[in-house]
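In the block that follows, a single chain appears as structure tokens, in the form predicted alone.
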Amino acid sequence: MNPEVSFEFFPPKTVEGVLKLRETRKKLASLNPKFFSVTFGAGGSTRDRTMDAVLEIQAEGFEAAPHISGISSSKEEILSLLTNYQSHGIRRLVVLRGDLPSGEVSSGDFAYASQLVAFIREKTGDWFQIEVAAYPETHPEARSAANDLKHFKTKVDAGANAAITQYFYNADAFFQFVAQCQKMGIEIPIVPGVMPIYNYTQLARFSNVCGAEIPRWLRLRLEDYGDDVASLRALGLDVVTDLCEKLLAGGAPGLHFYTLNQSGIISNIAERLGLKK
């Protein structure tokens, strides 16, 4: 039996992406995902495109995840949406604190995704799936990696009901931070969020952001192929593979791959973990 897959997108800003992004999502049908998620721009910059998207892909008969945050955003807002999906039959959610616009300093009504957990529940009782999000490197804003966890278990606590992590290229870390959980009495599967090596320069950036770390033996590896696209992504498709064998024998319940709206090496990975149809 094939683990379970999901597949995050961003919402297309132009005609030729939401094209590109039908063929991609068609592509990536064939391995029977459980689920479609959709990003929510930083302070809910992309509300209508991501309305858009995820109605597009419940449309077309497969399960569509909404990210939506909370900064940024009053109470008022977030139940319009939460109405909204609701009136769609949309029933999982991707549920993040979320990013601040640049140059904003307002926060709204939530500062923690806890917060914003804990409001969908109190509206709408059981009727989302909430996925929050977990970091086996440490969150880039917290104080300490237990302080982290404090955090990961509130939303927890408030109603979470599985956790999709950021990317990682050590599988250790995400085996001690599942180990960790459970001794905190955290029950709730923690999916794997795997980011494929497209390249090295958009890697780099996105790690520096999210507080992923790309090792350093890799780091050098990728540096050193420069311009050399095919060499760079071969040896991406290596790692990747490999952490995603790593990551399923070890008893990871599925895998969430983050596409940048691409299908070609997320294919080639599945076709090497015997993942497709």
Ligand code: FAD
The other form holds:
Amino acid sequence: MNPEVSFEFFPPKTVEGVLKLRETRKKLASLNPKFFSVTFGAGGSTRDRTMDAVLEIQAEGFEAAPHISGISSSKEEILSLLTNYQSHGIRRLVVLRGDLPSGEVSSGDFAYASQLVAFIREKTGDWFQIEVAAYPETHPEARSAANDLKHFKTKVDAGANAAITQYFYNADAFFQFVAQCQKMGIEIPIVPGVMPIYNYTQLARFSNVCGAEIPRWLRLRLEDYGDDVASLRALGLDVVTDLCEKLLAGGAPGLHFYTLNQSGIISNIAERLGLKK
Ligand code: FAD
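Can you switch from the form predicted alone and show the form predicted together with the named molecule instead?
Shown next: the complete complex, the earlier chain at its head.
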């Protein structure tokens, strides 16, 4: 049986971006995804574009899951967004704290994702399937791994149905994390987030910000390739396919791909994994 897959997009800014995303979606749709999710920019900066992309996905007949972040939103703003999503029949949300642009101080009502999850449950009951974020390599701001796990449990107890992880390239980090969660009585599915390797500079920048480790051997090899994109992608394809195989063989309940609105590498990974169309 095919594992469940889902794909994450960012809301495009331009008409060309919208057209390109449509093409990407068409290609990825053949992999029969459980849902397509659309990110939400810091401080609600993409609110309308996230909504537009979500409604377009839904109109194409797929399940669309908007991300929603609380860090600089008021309760009123979140409630109006929730009501809007409910009125369009959206049933799944990816609920996050979000990050502030550097130098900004939060003026919102939600300091942590757990508070936003609790608020959504209070206002909308069981209407939404709530996905939250998890960090097998520990969130970069956490005081300790144990503290981060404790906060993850609070978020789950507030009403999350499932979690999607930050990306990582070491399958053991995921398995250890899941084992620790089980020991703490966390029973929701934890789906690994998978970041294909598109471009080294971009990956290094993302990883610095989000605390995802690029193993030294991999980093050095990717650095060596410099502008040789074909070699870099060939290595990336081997590494990420191998990671996905290990995750699925070890019992991961599915795979959530960070697409960066591209389909090519993911289609190659899916083909190697033997995912049926
Ligand atoms: P939280 O769960 O609130 O945790 C954040 C930090 O606070 C952690 O260090 C945690 O240990 C700590 N913490 C939690 N509760 C407490 C407490 N009570 N007391 C003290 N410390 C506490 N960002 C966006 O802006 N838009 C997106 O669309 C988006 N999508 C994402 C999708 C996925 C699958 C993932 C993994 C991340 C995504 N992010 C997105 C990034 C995310 O917003 C950041 O990683 C952010 O820094 C943390 O969000 P969170 O929901 O995990 O926060």
